[in-house]
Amino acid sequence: MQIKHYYIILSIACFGIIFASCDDNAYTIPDGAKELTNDCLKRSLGPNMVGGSIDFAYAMALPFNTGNLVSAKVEASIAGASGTYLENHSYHTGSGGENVGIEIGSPSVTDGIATEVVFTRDTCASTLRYYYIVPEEARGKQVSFKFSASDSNGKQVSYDMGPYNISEMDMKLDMALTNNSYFSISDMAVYNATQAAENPDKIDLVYLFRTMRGVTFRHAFVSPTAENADYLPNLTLPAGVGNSTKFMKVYASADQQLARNEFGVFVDDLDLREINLSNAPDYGINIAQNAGAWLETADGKYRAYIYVNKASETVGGMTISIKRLKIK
């Protein structure tokens, strides 16, 4: 039986060889690179926000025993903000799937639009990560990048990335609200009663937590108007506070940049420009963790999306993150 199986396998192998030899377009293994080459990948996702990071992985290599890498450089069309740098560690994936970094050069030096790493370790292949911190100057514009590398043979290569649109939105993460605190969309800030009295025109919503018999109220945002007095029991509003803010509560809605534990879903400039809040109420009650809401200020100047990062079902206090766009 084993001999029979052997001849069957041998016959199949021979047939394959004969078939391949008759094919004029038989596959051949391509030659490897004979000189310095490079490639680049954008690692970050979603809208590119001022103050946020645009991340890349830049790979460069030349054949073994033909020379060494000397330097790697990135030039941005608009100089990055403080914190922009090119890693001086080359990364590869370990046996357990973890990122393993090996120091290959001196820390990067940034001069204007250029950020450069000089290699101090003999190596013919490396992948460096580049982190570009988006500056205020780039808001609403486009930014491009030129990656380049040089080797000990005097060869140079380059790789262009972009252009990438920079969002006009602002973003702020992890703002903590306590019971009866005041929230300003224009300032993206949380105020107490004293601070609200000093900035009455900027107060858009009151955050409160209530447990009420017969009503599921819990966490709520309420516009501080006279019409909403029933939603604000036993609360004396500071003088001058009275904006009516559009508030459309949504569930099963998230943003990766705000939530950081969701993937592939983003709120961008177009979403905030096109959302229709004309029929939205000026309050929202029973707001739960991982929910969100679309907002518009009373004067129509700002629209925003907030995501609820933390909210207990039994205790007051909430943590939210926000994206905000100036509409007019």
Second form
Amino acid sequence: MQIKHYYIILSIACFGIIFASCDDNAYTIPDGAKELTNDCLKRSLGPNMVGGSIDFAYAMALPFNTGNLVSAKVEASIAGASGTYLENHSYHTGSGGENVGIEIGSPSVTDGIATEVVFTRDTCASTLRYYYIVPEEARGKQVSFKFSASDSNGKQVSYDMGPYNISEMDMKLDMALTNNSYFSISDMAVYNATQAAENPDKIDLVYLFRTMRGVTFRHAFVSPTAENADYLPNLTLPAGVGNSTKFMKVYASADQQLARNEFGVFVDDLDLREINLSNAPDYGINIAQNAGAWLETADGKYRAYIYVNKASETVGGMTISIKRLKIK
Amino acid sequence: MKKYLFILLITVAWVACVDYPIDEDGLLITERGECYVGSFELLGSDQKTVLNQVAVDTVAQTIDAEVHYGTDLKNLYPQFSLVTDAKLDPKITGKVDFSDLDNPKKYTVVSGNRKVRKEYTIYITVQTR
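Other form of same protein, the form predicted together with the partner chain, not the form predicted alone:
The next block holds the full complex; its first chain is the one shown before.
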């Protein structure tokens, strides 16, 4: 009797499952937009540096055969520096993965805070790239953007982006150092011995390359102090130099904006503001390509991060890039 | 059948009640009495080794380490490899200042059973040119 009940319950459960699985709940394609729509994304990553670019991709479209795009405009809360523009090409990816641009209008015209492209090609969909060059007056402030588009039906749409913080840091790329040259953090410049003698208070570090029997020295940054004479072999310092600059070698901190071959790692204002270099030495030897270091000037006015872009193991000379923040 | 289930239940309950002791750091106290340093490493602020050569003497309980010429002794990360279940006192929580060469750093290895303690002294010398 009990076994019979089990069979009945099992049969009901099976039928229930079959019934539920056969329920016709067909997927329907959702209705697309009926009129002009837009969307936007920020393409560039990392701190927004003065002189650098903030990149966007602005997409706009309306249904096929319902009209065409007339214009696209971007208004920044602070006018961009020279070089700010909105692309007049719409890009798609070619078979080889390359960007293929199709001209859709006249080159953009920038008037104050507004940059506009007028469409000359009859198209109902386009994605335009916008490159905003951060002006000096935006340093330490916030910038926001309003993207807008209009179509031949008189319809207008807009999309707000931001606000974005603008870094207070300075950045300089690819400074070439020659053997026995002098580096100034405050000027973000490289000097020779004669120039260093003319600006001794601005000299923070000596760059030198040496090969020594029995020890590994190679590329070095050394503060030009009497205490560091042992690390400055065969070198007569220009008169007046003597700043003791903090120099802390650091591991795996390659900054994407400085290295340009690393991804997702950035040195920003907060890093330089909060790092404690009070216990750091005032020299660094055996510095190799792709290495980095935190620096602080003797007067504590500037902190910086340098990245070694290029340095041979056998020949003197080095290429570095720097991010610097004024602390005091 | 019920008898076997009962035995299994008792066994599980007994195992669950065995008290494995832990120390003040929450580490398991075992029965191992071995107490020594297997190897020693010193890393600079860039996480690269600064050691030129190193010798660990488990009898004299000393570590003699020669570091590269120009090494910044104030910002070093020491790394010890210890025998199984042993621990180090004091703990290493970050950079260590080894610049006072007249007062070498001392670390104590504590055995797995926490009954044997051996103090190692680290003597640092800097390579000269």
